[in-house]
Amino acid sequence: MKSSNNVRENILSTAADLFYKQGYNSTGINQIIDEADIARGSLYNHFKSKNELFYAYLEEINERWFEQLYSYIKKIKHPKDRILGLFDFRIKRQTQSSFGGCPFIKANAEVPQDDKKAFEIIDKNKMKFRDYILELLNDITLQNDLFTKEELADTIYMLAEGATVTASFQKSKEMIGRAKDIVDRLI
């Protein structure tokens, strides 16, 4: 028999699977309910509500994402190396999702306009980012005085992420080194 714990980190998981993979929209609480091989009870016993065990899906994985990223940037010692190394972190996971895109901005587009409680922990997880790159510049000495270290932290994060949607349609990443190449020059 499952532990409570385990069955609520079987419904996560099944639920996170198929709302990167199929939508949100598209996968429905039957579905979620016969691939976690539970019982309908089971699953209200843990989330009240789709949107409930969607906003743990987006908890689970903003947590899960940084601290991959933490991981990957920490093994770096030279501080342009971090930022650098930004670019290879994601083409490292977009690779390994077949490119299937980042999950919070698959997320943006199909949630309500009026479902803040979404768009917030999406904002939370894109401005964290957007902080850790800041973060990493306070490290670096800049080569001009082109931008600021805010202004810098903005365009990257701003080419990150506009290489990463690029790189989830495209199949490719292409453009994510493209952003890498140029991010090396600004810094």
Contents of the next structure:
There are 2 protein chains.
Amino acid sequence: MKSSNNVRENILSTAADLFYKQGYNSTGINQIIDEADIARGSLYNHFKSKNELFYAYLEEINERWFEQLYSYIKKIKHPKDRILGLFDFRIKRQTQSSFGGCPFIKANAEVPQDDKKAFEIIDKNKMKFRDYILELLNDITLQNDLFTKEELADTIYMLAEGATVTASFQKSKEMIGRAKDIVDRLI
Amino acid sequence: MKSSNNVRENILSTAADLFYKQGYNSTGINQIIDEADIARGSLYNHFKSKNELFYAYLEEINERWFEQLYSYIKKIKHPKDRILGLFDFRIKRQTQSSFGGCPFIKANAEVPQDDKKAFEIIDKNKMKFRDYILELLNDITLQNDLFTKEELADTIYMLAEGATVTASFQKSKEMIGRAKDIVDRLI
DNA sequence: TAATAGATAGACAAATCTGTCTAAATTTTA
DNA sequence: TAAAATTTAGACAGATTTGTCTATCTATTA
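Next up, can you give the form predicted in complex with another copy of the chain of this protein, since the form predicted on its own came first?
Full assembly next; the chain just shown is listed first.
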């Protein structure tokens, strides 16, 4: 009934919502076409299988994630506050999703061990985040020489990931806040 | 055909293996009873549903995980080396499982948002790990006063979690090794 | 030895899953 | 306006899912 002029986008955004909230294996094709309000044939016209839709989902949220990140950090002027802002960004996203966790870590858990393509997309996202942290670090002057900037980038990256995954089962932003305070002392 | 004198243990260990390797939603009751080589009725005699089996699985691996951890750390004499040994322990487990990731983080990703019981068991495991790190820290003298021992426990915990989840999609122990080197400098 | 409890194989229900296909309606392009 | 491409609803196949139930067999216990 809906006259959507971009069926593909409709499918992708509906699938993204469901894959994130329910997980890949708990989301059926039937639910996707029902909620997107499109025909079964249309889905298979744009995506040759549920698995291909999953890859498209991963690529899609990867792009959206960095769009949101850059937009958020752009508003912050002071270089050191930008680093700390990374944690506020994670807190914001986790709060908005009721602590549903990082979508890439969630997806990672459902990927079969031999699906190299999926692991590559996830790795691409995470290493791009780590490299972005390094970029931000290059704009500040360190107070001590305990760590190189490369090491600090790894540290901040791992703290952010460890904190976010913890927030997802504690259903609380507490640990991300602690990670932020720790980083505040490190840089 | 198998004359197992403890059917429950057989079911639980078989389910544990499959839940970890394939994930909860990708593992069917049929596969569990086939591989455990027991009757369908026996499974439902010991566990009233697949979900109850999942809870039992979480409790089971929680106990086994700390058994293995304590056994591993016990062999290390020097207090600081015990902290660093935590990372070697994670490396060992990840290498042995072909980088299948932390079973609790994997399970966490498949838990529906309203399943409080599952999140509680996962949290119990992770916070017990964090508290154990604090215990180990209480046996050493810090080289600097940048962080309290509580803060260091959080830091080491998050580094370990962030590193392990990264190892699981990179299929490499590299990041856990980096986390270890960083902690070596922090304590 | 007899009674009880547990394990077995397997049928069965009812729902769900992914993917294919048809035929008609609609939209886009030429 | 006509042709081509896309979308639609829905049937369908074939496999799979969890959970229940029956009837037989085996092992333990009293």
